[in-house]
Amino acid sequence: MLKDNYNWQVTGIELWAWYQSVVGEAAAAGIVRREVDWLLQAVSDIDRLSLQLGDVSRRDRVFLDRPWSEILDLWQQRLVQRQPMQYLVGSTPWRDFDLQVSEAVLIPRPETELLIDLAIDRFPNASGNWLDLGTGSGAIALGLARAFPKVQVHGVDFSAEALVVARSNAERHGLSDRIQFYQGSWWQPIGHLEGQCQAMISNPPYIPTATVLGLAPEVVNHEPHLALDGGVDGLRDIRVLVNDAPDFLVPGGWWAIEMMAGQGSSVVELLKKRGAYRDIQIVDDWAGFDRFVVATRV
């Protein structure tokens, strides 16, 4: 952040006493210390290494970009309303991006990143029409983007609202003339690309519907349903996915997409009846869970 956005201050000795009494707070709760680290760095001069050494409280001046007041009204607002931090400061970071995300868009997980992982592993010299669907901050687009030079990036979002937070993190990374967004249902803005794409990667809902209810506050009060209700069983936009890709990819296309712990049994299942995928696989996350399942067109 620019020091000139930088336009209110507050004593080090007083930051820090807040800081010792809110970290208390916080684990009272169960939220995390670096959420407390996180939001000073993203509101004020404070760097990381000075919250570890604790060499706040020896300066006399802390600058910050808005008024004390806000600051102590955004830690209210992730202690009591369990707003996420992500959506308070309006960024998170994934992956080498600093997104910008709102209530409009899922909060991008660490887990999902291990599918550009899986991408670079199986593709280091991709090129082609690559789709990202139900595409929300534009996260995957923008990995996808950012590791292949020779793709472009084709993502899809049913809602409006999240296509304007994927664009301007688009444009904020300077990836706009590599990615093209289109808003609709899955496959339905896209009906132009059929049999041309080499790739699709999706992180899409996959919550049974009566499991959604019992998430965390945090989840529940504030990320979008549509981002994570995946019907009764949890796979009912997975079907879509198995049974139109073939009609998008090519033949030795890639499919790949992201799904709850225990789905997968079920997902290869539909691949194999769907008859058209070939090198089916079920690829665990950093914890051990089984989190994505890849195949390849026939």
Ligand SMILES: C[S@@+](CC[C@H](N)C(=O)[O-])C[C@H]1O[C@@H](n2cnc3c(N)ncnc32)[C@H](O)[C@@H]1O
The other form holds:
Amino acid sequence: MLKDNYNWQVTGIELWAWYQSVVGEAAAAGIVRREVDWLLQAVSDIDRLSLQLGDVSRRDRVFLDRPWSEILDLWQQRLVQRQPMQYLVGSTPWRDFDLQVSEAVLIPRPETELLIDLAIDRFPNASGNWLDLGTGSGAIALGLARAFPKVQVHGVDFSAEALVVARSNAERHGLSDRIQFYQGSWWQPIGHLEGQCQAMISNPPYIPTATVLGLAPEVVNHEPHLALDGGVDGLRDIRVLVNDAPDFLVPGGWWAIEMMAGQGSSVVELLKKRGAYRDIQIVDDWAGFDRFVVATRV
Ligand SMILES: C[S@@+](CC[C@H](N)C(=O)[O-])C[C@H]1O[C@@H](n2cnc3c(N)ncnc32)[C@H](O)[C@@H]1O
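Got the form predicted on its own; could you also share the form predicted in complex with the ligand?
Expanding to the full complex; the earlier chain stays at the top.
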């Protein structure tokens, strides 16, 4: 269906010729063809199937939401500046959401979706106050709010710019009455919730500082370092979450984090040393890497 803002057009032949040339260019640069499809779907009235079948070449006109020259420029930003496609189109799919993203927030990753599934499996009838510490785009907060109608979610982030994105996502998905957002460092802005939280979920920064600079250019040059850098050993922020959570969780409250593969045994050790947790467990991601640690406050 034609949207109101499709005010530009290009011929099907021209678009198809460009598409065929950039698919090769993308492959040579290690970018999957799906990203080119994604760009065209985001800015035009074409669907993916007509691209795959080549039907688009037989169309007189393809309608666009911006000038063709701007679309060519977006592709150059992806190819040359290694800008992630999610930032270029301004959104990403995550669970059943279409989440807005900008360079103020980490692009929510598919493996983080598992944190929500772990919560649903363990607490199908969850209620009370649930925390999403380091909320970024608000992905986890939205996932929790949608999964648990009786839960009030509290999302914290140090970045005021990230919280603008998170609030907008909550608004767009009709969840803003169920999620409160706070700006500040970890527990600092939510002192009023001490001793009253049923669960704390977090995907904190966990990459060792020296490793951050060696990440793919899409990550190191475009994603916020505040979201990535977990200090010298990557565990700086996880230590804060381990140490302070017992003051905020009710007895029996749930603690769950995402971490970097390989950090599992260190996180388990930190939790044991704290002496306030039971049922400490490492959970693997789909690829079989130790990716999450969960525990229960005694
Ligand atoms: C790995 S990102 C996770 C974002 C989002 N929860 C997700 O899973 O996609 C970590 C987040 O923690 C935030 N952060 C970093 N340091 C923080 C601090 N001291 N207090 C609160 N949030 C912090 C970053 O701004 C970033 O949004």
